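Form predicted alone, single chain, as structure tokens, below.
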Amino acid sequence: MMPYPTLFSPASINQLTLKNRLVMTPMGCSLANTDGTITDEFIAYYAERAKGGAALIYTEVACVNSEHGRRSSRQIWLTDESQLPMLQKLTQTIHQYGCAIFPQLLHPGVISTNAANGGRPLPGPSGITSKFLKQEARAFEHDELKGLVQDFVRAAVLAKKAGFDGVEIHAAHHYPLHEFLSPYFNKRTDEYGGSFENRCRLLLEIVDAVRAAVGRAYPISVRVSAEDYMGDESYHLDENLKLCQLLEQHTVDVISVSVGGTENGRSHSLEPITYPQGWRRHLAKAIRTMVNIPVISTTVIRDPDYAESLLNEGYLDFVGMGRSFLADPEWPAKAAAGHPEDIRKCISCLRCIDSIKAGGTILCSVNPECGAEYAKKELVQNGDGRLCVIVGGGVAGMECARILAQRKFRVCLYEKEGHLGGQVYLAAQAPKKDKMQWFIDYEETQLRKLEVDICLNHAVTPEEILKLRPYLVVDATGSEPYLPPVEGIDGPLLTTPVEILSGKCQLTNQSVVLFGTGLTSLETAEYLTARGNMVTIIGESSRIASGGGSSVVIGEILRSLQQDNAVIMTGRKLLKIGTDRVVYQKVDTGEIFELPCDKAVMCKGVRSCGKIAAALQGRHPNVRVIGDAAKVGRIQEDVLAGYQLAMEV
């Protein structure tokens, strides 16, 4: 029997039958070349989600109109029939998995740059600038809305040419057709502003539009966002109800639902590690309940226990994931297949958003093969059986041995402390960031079915490992916290992030100074208020979590840490480490001042360990040292570390 009927199960939109419930939604990945023109890349990496299972893909959005609405210098685009080739081999190569795509039609508006649009203000309803990305903007003329309905119309009868099952047409996320909706946003007095039916004006002429020109077989979805959550004055859910029931009467076949934008700091409409699978299920369920067309909703949809119940208690008729994709594109094979165990899930941890904010392409911190689907190597199993020596179970150490196993190695995998997972196990230990768990959990479930012998509590020595004569020997050690040169570091007051976190310190209902603004700093206070623990955070930089982090994530703590009064003063110099207190300095008038305290805790980062490489030198003959034990980075960089060199062995 099929472990889970319902998410196996087909269902149809308009006439297009889709083979089980499992959705990709639309997530940028930077794969496209800077014409809008798509790349071999850009097809291997949706083509690998295609072969996973899925039964839907919806493309990154694309661009409509390459004047005034890119919204990145690297997205598709369809806005001419000299792009069809690469289209139809796009939508050849994904139909040949049987699996159906739909590109997400944009106009960006004012959630662009002015760089990417040829340095021109950006247009939006009523010229209101972005107070996140703070662009120049202007407002749209009346006669160019008119254009931009035949923006869209042009974009989805190229893509029904180019071979593309359906369109979504993208309403949702603070892009302009989500503006023109809100009263927060749209403040025009033409026929396009004030009233419901004005502010739906537009949205419900492009689809009157794109319906007259694709025929009404042709599906056509709608993203938007259920609620606004920007205050009273915004769009909520009572109006979108009444919008979706529009959109309906104006044949929309489906309808996809999210949440917020960019304008809300986007932890709605991507949500960091806090937020709990489901947390948005019922805006879905309701939007349901009125319209007798599907819906499609993501939710944080992790694992296909939970994605069956949502089906079976009426949620939502299609399942919508878009991380979960990108760590695990065979999710729906394993689900199939009933091994839910096997599954990569998504830690939100947000690092795929994090590298396009940064100008790359699309990365994640689980899966090393994400966004580099066209240059993967085979996978070739020519280990022999011969032995590998890994030193440390953190994530760049799990990784490495679940590669080697793969390609016949046999690995040992030796961790000093009681559990694996390094830093990644300790980051885990902070209030609701158990996600990070997941994934040493399916690492560990790996490396056993692989049958790695995994060596726990055993800090192996040079001398254990040259008599076992292994064929490699791999320093993953990671790293140690760094204790600056400064009195009184080695005395009792003083801990670190390691050991709160690791539960050797345990801190009820006393004082305490964390010296360090970076994110380790940030998320050990957030442990330790979870505590009762009066928590003051000391640093000298003037910035807080400027060494990197997710600033979706770090929004999030910074509001936990202020809901429990911590207090964070920047602009300080630590001095001295007492018994009872420590003493710092205002960098920019020089006072000395005196803070008593319980317990300090240093958190100015960490420093490679290393030390297993650097006693075998000139021992061994094939040591090889990775993850922070090189260089410190952050999960992804130790995981891709592990990963590439098991694959260059």
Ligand SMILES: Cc1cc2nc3c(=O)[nH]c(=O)nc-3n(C[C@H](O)[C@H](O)[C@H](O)COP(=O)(O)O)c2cc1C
Given for the second form:
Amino acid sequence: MMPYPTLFSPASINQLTLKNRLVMTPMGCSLANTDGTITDEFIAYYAERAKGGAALIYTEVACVNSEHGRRSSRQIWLTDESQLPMLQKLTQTIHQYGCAIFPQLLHPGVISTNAANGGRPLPGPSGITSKFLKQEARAFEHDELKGLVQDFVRAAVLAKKAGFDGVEIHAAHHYPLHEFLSPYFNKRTDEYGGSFENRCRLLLEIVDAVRAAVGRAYPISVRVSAEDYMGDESYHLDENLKLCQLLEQHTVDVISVSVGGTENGRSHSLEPITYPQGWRRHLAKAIRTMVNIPVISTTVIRDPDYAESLLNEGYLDFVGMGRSFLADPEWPAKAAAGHPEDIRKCISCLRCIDSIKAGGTILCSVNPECGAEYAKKELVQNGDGRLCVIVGGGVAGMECARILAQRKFRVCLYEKEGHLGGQVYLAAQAPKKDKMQWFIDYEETQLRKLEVDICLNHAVTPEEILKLRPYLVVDATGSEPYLPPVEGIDGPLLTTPVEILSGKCQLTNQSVVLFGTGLTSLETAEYLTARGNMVTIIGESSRIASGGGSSVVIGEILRSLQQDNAVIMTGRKLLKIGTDRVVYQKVDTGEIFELPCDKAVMCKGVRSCGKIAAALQGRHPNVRVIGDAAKVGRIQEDVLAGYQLAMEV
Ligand SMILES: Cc1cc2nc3c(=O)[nH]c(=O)nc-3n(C[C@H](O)[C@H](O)[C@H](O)COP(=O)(O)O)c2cc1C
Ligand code: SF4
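Show the other one: the form predicted in complex with the ligand, since we just had the form predicted alone.
Following is the full complex, with the preceding chain placed first.
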């Protein structure tokens, strides 16, 4: 019997029958050309997800007006017949796998940049600029709105010609079609502002015009934010329920439920690691009970058992997943085969969206092939049982071991601790960061299935390694805390984040000072406050987390620290660590202060180890260093390094 009978049962949108309930929601991938044409990289990226078993793929946001409607420089456009050949190549490729595909049509309004739009001011309902992007904005002229309707019509007609199975109109995430709905953003005094009916007018005009152009049988999807989280003046579920009923009356075939948007800085629609699976499923259910058309929703859906239960309990008709498809394109196939333990689950680290925001292409911390499908090398099984010794069971070492074992090398992995995961294991100990452990569990499961010899609690020596006469030695020993040369650094008052997060140094209800304002310091502080400690963070730099990290994640931690009354002081230089206090200097005034405490934690970053490679230099011909042992990086860089080495040896 099929392990997830509802998940893998067919269902329809209008007259389109989908083979299962798994839908990949739209995600910007920045793999198109700067003129909006589709590339082979773009096609290969989506093809991988279709091949993996998705029933329906929504593409990233497609531009409908290239003059003032560009979201980013490498998105696709649906503006011109000259784009048809590559669009057709895309749809034909996806259809080969029995998967349907819809483009998501968008005008980004003020959620873009002036630079991406020829330096022109960005149009929105009332000329209110984005709080975060802070670009020059203007209000849509009344007559311009008719043109905007036609932009969507032209794009939808082009999509139909290109062989797309339907279209989605993006009316969520604080983009203009959402902003028009929301009294917070829409201050217009013409027939597009004011009453609920007026605020819905533009979206309904677009729906009607698109419907008239594509015919009744062609599926139209609308993505909505069920709540916009902009405070009292904002747009709430009650109005959204009425809107969804109107959309159904106007012959929309499916509602895709999301929430929020960019403008409150909280990333409700693209949740950081702290949000549990299903946290907003009630919004989808509320909509589903009010309409007679299918409802798709994302809500941090990561495992098939949970997805099946959402369907069976009537929360949704189709399971919307974005990042699960980045982390593992074969998510559906593995679930269908009854092997959920083989699914590499998204850990909600937000590295993918950070890459896009920084002008890069799509990538994923846990899936080194994400965004690189076109250039992907074939995995050649020519290991012939040759022995590879990997020292260090962090994520770089584990990923390297996994690929080497798949290539039929014999792999022996040594880890000095009693568990795998290295720094990621420690990070998983911080409050609500348990999803990090998912990735470690995935790797460990795969390594055991591949019969990798895992030796825990074994700090292997160079001599032991040489005795094994391995073909390859990989130094993946990671990093160690950096201890700056400060008076008292060796004293008993001081400890490190590693000691704290590993539980070797247990503190409760104590007064603790942390030095450094980087992400590790903030996460360690959060761990400590959760155990009742009074925390003070002292940093020399005037900025918090200047070393990087997702701004959303940092914002979440800072909010939690504030709630727990943690004190953060920047612009302070550490002078001395005493036996029961620390001494620091205020950088701008030179004043010196003493701060009594029970414990001090040095969070000034880490330094690469690489000791095994150094000890084997000149004694073994094939020693490689990867991950933090080579260069301190985030999970994505470490996993990629392990993967790349294993693919190339
Ligand atoms: C890199 C990235 C880009 C995204 N771009 C879009 C987009 O173009 N349009 C959209 O409606 N949602 C976009 N989203 C949101 C996703 O469709 C999805 O709703 C969100 O990731 C939450 O679902 P998940 O937890 O299953 O990933 C994007 C998400 C990511 C990670
Ligand atoms: S980068 Fe992180 S958030 Fe994005 S898909 Fe991968 S694991 Fe998920």
